[in-house]
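One chain comes next, on its own, written out as structure tokens in the form predicted alone.
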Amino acid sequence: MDLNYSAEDEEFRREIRSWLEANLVGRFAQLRGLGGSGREHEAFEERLEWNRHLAAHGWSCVGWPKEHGGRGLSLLQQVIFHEEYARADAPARVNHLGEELLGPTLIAFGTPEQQARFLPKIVAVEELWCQGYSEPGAGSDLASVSTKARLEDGQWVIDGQKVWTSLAHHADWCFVIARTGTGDRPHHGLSYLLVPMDQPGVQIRPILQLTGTSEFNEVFFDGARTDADLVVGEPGAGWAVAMGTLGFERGVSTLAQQIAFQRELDAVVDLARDNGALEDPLIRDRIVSAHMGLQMLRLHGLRTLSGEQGIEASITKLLWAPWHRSLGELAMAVAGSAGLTVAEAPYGLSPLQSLFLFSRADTLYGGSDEIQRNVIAERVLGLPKEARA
């Protein structure tokens, strides 16, 4: 990927920077820095309004083709958009799962009818989505899902349970991996279904996290229904569609994530300077290592953007997840004994305490480190598959 910015790219950077400066004012100014991993509860309705304001001015789904309602930005311009959005400390968007995952999946694999039905409402932020992948017995091992669906009277009838479903309590729809047939291999017979959440057959139970928040959920399907034509790809061939979605999940927007990481690292450095921890040579060494690691993450992300997000996606996950988890550990080392007490009762965590607690899950969600290593070992290095009980 050519990392040299053209005059057109720099003009685009000025455009988005100026627009954010002019619009993150008034009631929207109070939303700066709100939301994100472990903090999705913050001003959700207000952030939804902000997302719709973005959409009304053409700033949603910027990487989508113009014929599907996007701006058709180049990869480098998408990088610029996400970086400037993060640098402006704009609030975390609530439409990520629809805009970054389901939308591109429908563009790649969906029928024209599915695209016409769902894409405009994602662009306008009129329908929110969640992801029905993980199950209690099939977390990172997606091929082992046991949720089942059968055709009955022109509809899919779905029974099973999903877990760690982000923002299910706010979602209108869920893209669900369910077993609709059998095959010679575990990933055969899976289908990728689009399921409405507001129906009697769907029950949502929020999961209380270490951070005291509940952005993850359990979702129970008990005779839930969706129309027969709301299967993406062919019935029983949903594995390739699901893998496509995971590739989109680790695309351009992860570079904005690294801007947020930089802001967190800066907060750790500021605390170390204020409380004297910076005088400790071991702490200084860890801060320097964190800084170098973050620069490497960005360069790696840029280098791999123009390639297929297959194995590269697994490598990227293996790089950023341990880095971010170690940043949480560094934050607590810098905080010292103050990191063990809350600022206010009953459980008022500081941002760095929330960083530490939530980042413990980084190496688990989105595909655990063990699964990512297996993918690389088996598909790239040709090593024998891991023995299974």
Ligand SMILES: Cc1cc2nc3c(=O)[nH]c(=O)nc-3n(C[C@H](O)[C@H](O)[C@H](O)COP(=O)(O)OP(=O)(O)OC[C@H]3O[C@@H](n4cnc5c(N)ncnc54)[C@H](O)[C@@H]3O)c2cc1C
Contents of the next structure:
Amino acid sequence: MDLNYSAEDEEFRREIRSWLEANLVGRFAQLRGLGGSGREHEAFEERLEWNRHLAAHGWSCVGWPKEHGGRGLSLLQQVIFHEEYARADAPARVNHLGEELLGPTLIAFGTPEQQARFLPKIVAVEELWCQGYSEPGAGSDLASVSTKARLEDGQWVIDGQKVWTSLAHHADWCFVIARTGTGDRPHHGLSYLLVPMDQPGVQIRPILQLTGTSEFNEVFFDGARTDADLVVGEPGAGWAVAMGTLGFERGVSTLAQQIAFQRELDAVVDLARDNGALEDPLIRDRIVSAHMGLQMLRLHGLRTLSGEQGIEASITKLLWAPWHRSLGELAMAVAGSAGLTVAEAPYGLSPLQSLFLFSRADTLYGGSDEIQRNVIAERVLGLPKEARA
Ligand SMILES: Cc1cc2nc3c(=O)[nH]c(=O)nc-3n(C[C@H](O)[C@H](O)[C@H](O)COP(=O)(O)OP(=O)(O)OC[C@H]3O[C@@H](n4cnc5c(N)ncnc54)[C@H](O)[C@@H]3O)c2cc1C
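Based on the form predicted alone presented above, generate the structure block for the form predicted in complex with the named molecule.
Let's see the whole complex now, leading with the same chain.
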């Protein structure tokens, strides 16, 4: 892949840069730097408004094809978009689950009717989504989900429990993996359902996290209903769709993430400079390693994302998750004893403390690192499949 920006790309950079300068003003100016992993509670409604403002000017779903309402940007232009977005310190967007996970899934697997019903509302940020995969007894072993759905009077009726459902308390819809039949193997008989959240059969209970915030939830389905045609792919064949979504989760969206990582690393370096930690040769060594690791992540991302996303997505996850977790540890080493105390009760965390605590989750969500290693071992190295109970 040619990593040089063309004149057209540079023109695009000027366009997005000047748009952001002209629009991150007035009430939006105070949103700079807010939101993101572990900080989703920050000014959520205001960031939603900003997200809709972006959408109204064609800056939502920028990587989607034009025929589905996106901007049809090339990979490099998406990189530029995210670089400029981060450079302007624009607030984290609130509809990433719809934009980066469900939308691409519907484009790949949905019917024309499903695409027409849902994609425009994701582009316009009028409907927010959450992901109903994990259950108390089904995380890494997703195929053992026990939430069930049955067809009754032209609707799916859903019973069961999901857990760790990020942003369910803000979501209008949930994409749910439910068992609708049986088969020879656990992943047979699963269906990928689109379920409205605002109904009596859905109950949402927030989970208080180590960070003091509650961005994810338990979700209980008790006779919840959705229309019979709101199943993506064939009923009982939802596993391939579910895996497709996970590929998108580990795909292009990681480019935006790396730019956020750069800003966090910059903040660690600034703190080290301010508090004298930079004089410590061991800290300097760790900062240099973190810098080199991030450059490697970026180049690896650009190289692999320009091709088909298969096993590469697992490798990318294995690279960024431990890198980010060790950045959290470096942040605490740089902060020293100040990193151990909070600014105010009960949970006045600094951004670097939030980084440290939230980054403990990186090697888990989106498929844990151990599971990615299993995938690589079995599919790339051809090692024997692990024994299953
Ligand atoms: C911040 C965050 C946000 C999340 N958001 C969502 C969401 O929006 N929607 C959703 O559905 N889920 C979400 N999750 C859940 C996430 O997908 C699960 O945590 C993840 O799949 C792991 O499942 P588990 O927690 O049940 O752990 P388990 O599967 O019980 O795993 C526990 C440990 O055992 C290891 N392990 C398990 N099986 C194997 C094996 N076969 N070989 C080797 N090691 C193994 C794992 O790697 C892990 O270290 C979120 C999680 C986090 C942390």
